[in-house]
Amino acid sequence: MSGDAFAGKVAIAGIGATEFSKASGRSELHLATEAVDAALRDAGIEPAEVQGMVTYSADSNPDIDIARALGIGDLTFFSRVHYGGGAALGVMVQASLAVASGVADVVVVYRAFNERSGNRFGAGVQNRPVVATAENAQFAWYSPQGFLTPASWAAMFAQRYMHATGATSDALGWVAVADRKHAATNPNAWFYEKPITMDDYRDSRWIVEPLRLLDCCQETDGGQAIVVTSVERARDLPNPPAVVRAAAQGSWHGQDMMTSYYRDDMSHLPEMGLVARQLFATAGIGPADIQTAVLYDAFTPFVLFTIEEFGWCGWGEAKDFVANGNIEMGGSLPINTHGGQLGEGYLHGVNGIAEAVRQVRGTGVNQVAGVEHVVVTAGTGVPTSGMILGVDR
């Protein structure tokens, strides 16, 4: 199994972030540098000890610029992972492989952008230059038709899923309500002290039917960084290690970027199932051994798909699983205890890694009792990834 090379051998020793806002007033590179600086301070590791840096291919901030800005010295490992938010734990696979193999002793993962005040993902591909690369040509099937935005691409999945499973709009609403409930008690969340009710959800305007405004994550300015090192080293550092029990990537037959509409079935997320099976096999545990999960919530419907792919319930049953507070604090599987990307901020999933670390440390603002293992998942509808973090034993 792919994760055996590093599972249990590496840990997250530090996390750091900027504030999450709608207009940071500073450059993306400034945000990235601040986040890395904060994560290294949290870890108690000097910049000169960093040997590896990993980010998304979607990130605009060169690792070498951050390295120069912070006095990070020689780098022996630098890598980037593709497919937007699907990279969220792919970067952890890279960092973990590098640390476990001895290629780099300390690796920093980072992601930073002005995704609200700068280049807004929600605007979609309307201004994409018409250079005939394969990646641009993919949009030939969508953008001239007006099918331009991530919300619309996710909505196409949601409609078919709702048709196949009988899930109603309220099932999506439960996800939004849970995220916003958790954000309401998180001072770092954009929607701090702003919970919503199911009526608020039902009253929110259409973005792309069947998705409403409150089904869609925020657009956020900010940066988040993660420091990865060996478990042995982490044990000598100030914070308790958050041990990487498993991390994995997955791309399934017939995979497209956001538009895997051509498989026989559109009401599963098989690439996420592939990730889930690897994670549980590597960690040697099952769905019942997870106390809380950070599930990628750019759009609410995929949270339902993800719950089913991880086996917390059967296919088509997520609509009932998420209802009546079961995914809120006190439920059987509290998710997105920081408020998720609907409530805290959209950091392309990396703020979710930080929340998983806090849950393992026992320092979450909404701390789940008795946390042993936390699942974190990455972007949905794209080649994706996931991770299980655990307490050090």
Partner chain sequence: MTERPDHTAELENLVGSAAGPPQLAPHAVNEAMIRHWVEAMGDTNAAYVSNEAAQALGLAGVIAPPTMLQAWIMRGLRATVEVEAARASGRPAGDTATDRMMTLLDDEGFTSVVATNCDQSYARPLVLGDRVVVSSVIEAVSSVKKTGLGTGRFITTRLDFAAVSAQTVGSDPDPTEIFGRGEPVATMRFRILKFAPAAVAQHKGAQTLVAESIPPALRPRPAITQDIAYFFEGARQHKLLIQRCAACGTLRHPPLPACGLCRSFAWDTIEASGRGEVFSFVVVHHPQVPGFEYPLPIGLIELEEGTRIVADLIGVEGSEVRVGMPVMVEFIEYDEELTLPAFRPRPEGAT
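Shown: the form predicted in complex with its partner chain; wanted: the form predicted alone:
So it's only the chain below, everything else dropped.
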């Protein structure tokens, strides 16, 4: 299966965001409305022209409330995608299908939360009410063993991967150093002008071995929105279209939610490989045709997995790939040029879509030269998604 139904026919025409903070001082609905308004202004599209809205199942902001607040009229399409950060490009699949099929001419994708001052995802599941549902039943397998937080779930994969490949914690550190280096030159990043060295990384405290504090993404208050329409319509708008060359979702057989510990091999990320194969097949290109990538970096180890699953190096070789400067500006594959979720802000990956748009437009604060195609990936260890954006030719 592929996304041929919408590939090359749909584009991102507008992006908008709030500031990224640790205490927004306003409601999540306010943040969402502010981000959607900014994205529509960037696109040069009036709220009344919006016909569709898509977000995550985890978002607390109903589309109808945002529509009412901004003067968006009748909605002919509205949808939500599950699995937390795994939805980051799933929402783009939904929006693209709606536009390409004619169900909605303009669709807004949004995500907003007070993830630092409000509900802190990193705190884990220990305080969740006991509810007898299939979704909650999974916690019975590993919560009694102390696996209560996202960091602990990711650490299990990291430990196995490092054992199997010979990678050391320094391989994880190079990801953190690169992200923070890029964030340091991004005025919108929380860690603007605050790069780190490898020594800083090694000195950071343990969270769950082998993860240190600097291996873990931020908890951020903020909102981000994306405006999707047809390529033809986007060409008449103020900014260059960022064309959706491919978008796909993937869930591997036997998939669990960040805890697929019962696979034959935990040193691979097959759901991401499934997404990668779909993307390249649909776009008709390969790994060498990508100039820069926004790789979901809630935890640094999964960046190594993703680099291998997309074929930028072989299995077990990511440790050398990142150590040799390939993921920094001037390298063969600069990643997270905005600073990523480690350096800019954690918005379940939607701010990464915005960075990919800036790279296609040529307006990134750390602009990669000669960008034709950008890969964006979604949450790792869960049913996931990905996208390739390209320049309009």
